[in-house]
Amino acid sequence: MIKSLRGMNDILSEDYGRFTYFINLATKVAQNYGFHFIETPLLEETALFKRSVGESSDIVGKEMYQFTDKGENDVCLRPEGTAGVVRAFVQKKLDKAGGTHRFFYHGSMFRYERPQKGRLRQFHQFGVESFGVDSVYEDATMIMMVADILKKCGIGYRLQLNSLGDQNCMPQYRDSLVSFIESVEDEICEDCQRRKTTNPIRVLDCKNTHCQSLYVNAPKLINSLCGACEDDFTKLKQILDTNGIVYEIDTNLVRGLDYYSKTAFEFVSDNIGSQSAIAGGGRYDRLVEFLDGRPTPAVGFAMGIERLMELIVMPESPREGYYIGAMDSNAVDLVVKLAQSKRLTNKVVCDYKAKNLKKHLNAADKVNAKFCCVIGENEKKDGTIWIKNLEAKSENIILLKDF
């Protein structure tokens, strides 16, 4: 028998359930905030990722389904949303155009790392970013946005802050930091190792319980932001406090993508097993220049759809629509034909298959309809038609020309 390959999961009824109604949901809080939607392939060149994600990054340097087409090309599965995007900004000439312009997305991504409770090879991601717009309103515009969201869904949550700074505060506190790390390099991973060249703040992001042990000590980035990123910081944390969006200052926070520059942020759920970011994002000024675009201001979010899955907390679903079924073999013409006149404007699920009174009433309450809808041959013979209202628990039968 063939399977499904390993972290690459179906879904199906009720996963599907609550996975299209997080979408419509969080699709029209977005809405509201005035982003539009966007589509991206879900095969790029590899050198998109390579140059904003960062080589350094775990994306690139160990996770990417990456291959050679026919056309020798080398392309890759995408492992994240806002490249993609942003590679469309620049394609379309958006950034020429100036402006302001936000746009939200949600599809799968793919990352070939080890399958966990809520982490899978294929996952799906609900994702939004604004370009155009260089203030702190807009950075907490998008946690604002996330809360409304995870508000709406039930989820519970901690908001995690930080600033990353710039490119004028961030080269000084590199050269500290590097040298912090040269005086721990005989008791760090080898991955902290190879970070120290590459990206050395990413070391904060390492997962390694005594790596992190070490960071504690580590000279923290939020203490040396130059005045402007300063500003920045605290006018967002007063923002936030205005609008009653509580959070917690995580010094170690640096997100695990290299694009990302002064805020950060992630929405960190304690009901998934161990402490697990739920959504999370920042501001990336720089990654449209990156990308060969005209320097752009940017800020966006993305939010795993799988890790809110089992903390969605659903709406009774309302009975809706009709089940019609037939009692005599007779009927199942007549029947068909009455659901498809009855399927221009309701919901309505038909049986093929005579069956008697009870195992109609079963599988109308299993699809959840509201009418129960039966013809026997007595029905078919005075030209009417059953109904059972499975809401009112009330029953009637009525011409077929009335129906």
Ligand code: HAM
The other form holds:
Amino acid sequence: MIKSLRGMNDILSEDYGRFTYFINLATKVAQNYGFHFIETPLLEETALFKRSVGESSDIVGKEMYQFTDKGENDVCLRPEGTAGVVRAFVQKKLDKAGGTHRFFYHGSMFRYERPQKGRLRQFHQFGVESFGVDSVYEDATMIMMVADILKKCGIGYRLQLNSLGDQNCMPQYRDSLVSFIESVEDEICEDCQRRKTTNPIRVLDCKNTHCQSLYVNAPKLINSLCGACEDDFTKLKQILDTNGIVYEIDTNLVRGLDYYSKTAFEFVSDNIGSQSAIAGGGRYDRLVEFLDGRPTPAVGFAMGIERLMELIVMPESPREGYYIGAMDSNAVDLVVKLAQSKRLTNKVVCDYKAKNLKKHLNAADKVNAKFCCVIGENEKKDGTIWIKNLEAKSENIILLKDF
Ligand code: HAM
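Moving on from the form predicted alone, please list the structure of the form predicted in complex with the ligand.
Following is the full complex, with the preceding chain placed first.
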């Protein structure tokens, strides 16, 4: 039997209900915040992710589904959504147009990671990207939007917050961090030794416990922020306080993608195991110019839909529409005809096999129909239909012309 690839899941039945429930809910929230839908291709030039997510990141360095296509192009399945949206933004010359542009998207992302609970190779994100607003109010709004979506889904969370500085303060901090890493170099893991030259701040979120114990004494970026970054971070915290959003400062939160500056945040859940990040984002003011656009401030986030599906509290879905069945095979034609006419305005499930009443009632219950409608021999003869309202538990026989 051919099975799906490791880390790639089918979404159907009850899961699909959760999936679409989340997308519809998040879409409504994004629209309430003035965001517009954008769809970008699943396949992009590999160079796009090398220049944005960064060659030193695990995502680009180890996890890309990369191949040469029939036209000898180096392409890969998108590991995340931001780079494609920025490419589209520049390609459509929206950077030159100026003004504010706000987008949301959802779809499959691909990362060749080691699959485990909550970690897939094909997973889905819901994300938003805002271009043209340098005010830290927009950063706060992003965070409030995630909080809004999570609240509407009945999901509790912890919010972790950090500032990664900008091109004024980050280089100086990087130098002091590298000096520190050199002082403990003999003791750190191989990955951290590599990160020291490729992207030193990534050592701070190394999962190796010995490395972590050493980095407790590392200089903190938050203590080295320049005046502008410091002011923005203070203002961000104040806006969140005013709006009742609780957060923790995590000075080791560096995010796994290289494009961030200033605000970085992650929402985590303590109820889904080790893969606890349910949403992440931040500001990326340099990315548009890295991708050949006119410098444009930008900020965004993405949420992992599969992880959220584990946590979502679904409202009870009310019974809806009709189930129509026949007890006599001669009445099946009539059942199909009635179903077609009712479908113009209603949800209708019908059965093509003659069955007894009990079986029809069970089937109607299974599809959560409000009315179970059955035509037996007598009903066919009399031109009537038997109807049970499964909500009110009342039964009736009515003329077909009144159905
Ligand atoms: P990210 O933190 O890499 O950020 O991913 C966002 C979310 O996607 C994570 O918090 C997690 O819930 C989910 N996720 C990531 N990898 C997996 C996986 N292998 N299996 C299941 N879920 C996963 C980004 O992708 C950025 N583009 C976010 C962003 C948008 N920043 C600014 N704008």
